[in-house]
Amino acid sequence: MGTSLRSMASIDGEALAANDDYRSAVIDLLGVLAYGELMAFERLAADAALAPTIEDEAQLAAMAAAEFRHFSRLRDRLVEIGVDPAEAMQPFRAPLARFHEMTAPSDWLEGLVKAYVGDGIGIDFYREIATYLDPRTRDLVLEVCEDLGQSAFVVDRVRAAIAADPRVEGRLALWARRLVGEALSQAQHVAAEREALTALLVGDVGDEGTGMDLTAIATMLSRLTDEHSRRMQALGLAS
């Protein structure tokens, strides 16, 4: 007998020896979140060395340790449930990939828009998906989640440039809605691919499932929306 996904929520990580189909969920969340948490050390590393001043490489630096230990995080719990983390994170690897490919910043303030809009998306939808998971599960994903500084640090470098050079703020734009439009075009490759993850987001876990929650969908939506146009209305971008 399966478990249901609201019932997840509410108790600890026995969950995922009690239902076959919610650890393949979270195993596909972790391993997708560890790859990106990877990824984004390797790009703000690479991106550090593009910075004008020592005090932004510092900075970006520093953001980029913050990441790989994220990463560590994910890949010990991957480690601990019985599962090996390369595995886990394999079926993520090539859209992941693909997604930086088509978003490779072309100087450093696009470099940091993508850090601060394209990454944001991202946690704003791990934030969401963590109401539904085992409280272990939930408190590492909300951990890895956190801001590391980057909020305050891009949104004055680029409020700064742009104030220098308004015609900077039209390119800006322009590059945040090409990678909010790229990364909701790889996540529905993802979502189509991985059955297990995509039960999981719409609520849809376990034969005892309530079925897909289209109101909740459509709320969770529409928050992601807001949080992207507040981003963008904080570097002083039109979303």
The other form holds:
There are 2 protein chains.
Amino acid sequence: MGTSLRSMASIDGEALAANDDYRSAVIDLLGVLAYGELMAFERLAADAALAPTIEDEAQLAAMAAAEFRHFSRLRDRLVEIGVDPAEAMQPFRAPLARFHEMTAPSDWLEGLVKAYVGDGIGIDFYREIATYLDPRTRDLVLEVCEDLGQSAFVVDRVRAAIAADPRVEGRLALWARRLVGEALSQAQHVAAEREALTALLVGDVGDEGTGMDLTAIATMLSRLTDEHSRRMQALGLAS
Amino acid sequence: MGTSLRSMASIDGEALAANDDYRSAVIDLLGVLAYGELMAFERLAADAALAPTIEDEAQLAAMAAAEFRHFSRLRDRLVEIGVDPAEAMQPFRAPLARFHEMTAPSDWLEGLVKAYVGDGIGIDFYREIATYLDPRTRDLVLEVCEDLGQSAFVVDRVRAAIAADPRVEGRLALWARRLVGEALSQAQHVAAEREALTALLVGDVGDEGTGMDLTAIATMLSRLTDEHSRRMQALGLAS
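Okay, that is the form predicted on its own; can I get the form predicted together with another copy of the chain now?
Every chain and every other molecule in the complex is listed next, the one we just looked at coming first.
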């Protein structure tokens, strides 16, 4: 295989059928996104119970319900390309469960920040990877992306909480850093174990055996980090 | 007011506008159903995380997602009749939260039985009350009803668990009794505090001040209990 998975995907819509590495990578990608949405659904729905008011509770529940729609769309796509969705998701069950175990919010504000950070990084990541996908998978990923961004209400709530008690800022800033740290830590485990997926995301192992496209991954991480910092500022938190 | 709320509702579709007692009762009814669905959504979604397999997890999550649709429809109806949904739900927040606090499943099987019992009693109760509602509210309640009944998969899972370990039966039968006991206990609190709602559900206080239609409520409770016993049998549990 001499062509990079990325260029194959962007040039050739039939890559999914023609190329085993690309197919493995897309199955992994759909699997991790689907299971990520399923767990986000479960956890956001549970976190809604922490809300001080019924309005807030309903709003976080609505975000959770959107995650279930995304899960369904991603699962359907796996079925469409002839894959057992549960099998595709299985490798990501433990790392995603571990992430949520390590980041169970202890109160409503922590739950809000987690929803906002997750929603934001989700959108950014979905957009980043869309470029490297065959058109049908790309359309699906972008469709899910458009349905995200329901977390704008969080900004008001967090800013009001900080205005009412400035000590909240330090605690939530620390919390947001922990969320990102745990996410990166689990992402590293996944990357180490899922070669095809990693190859798709960071560029491909080419003919020369030069390994990962480190420039591309560094640029992507830097974009994701910038966007995360921008969101932390919107919340009134130091990043 | 000499006519019973029930006959008024069944005869007159305009009862909602014309009769204050009926209007209060319907607001309470939509409020308790809406908040019940919202909390069921949160708890079922969280309970999905207890599933042994991803297939089971996705199936319970799908039931939870359906509860959110019901919540949205009931909330929209409250808005339609000019009521603040959060205000209508507020009186039922504490008793419903208390019910779920007292019945947090300690494992997957308890979560399954809770979902099945709740889904079943939900359908029965929705059908019971539909008769006494004005046509538009009735259509909505029946629509929600049709979307319930997603819990058939539970029967297989519980029967398989009992076959694998017969001791499970006694534990789950006890658990189901506790669920019903806690539900009745919270229902009694609600009934005592929400007069208009109670009047709608159990018949009306007529001219003679004879109080509740005790025959009707006894018959309804006996029907609900029969259906519950039938479901326990389906699960292989003594009721």
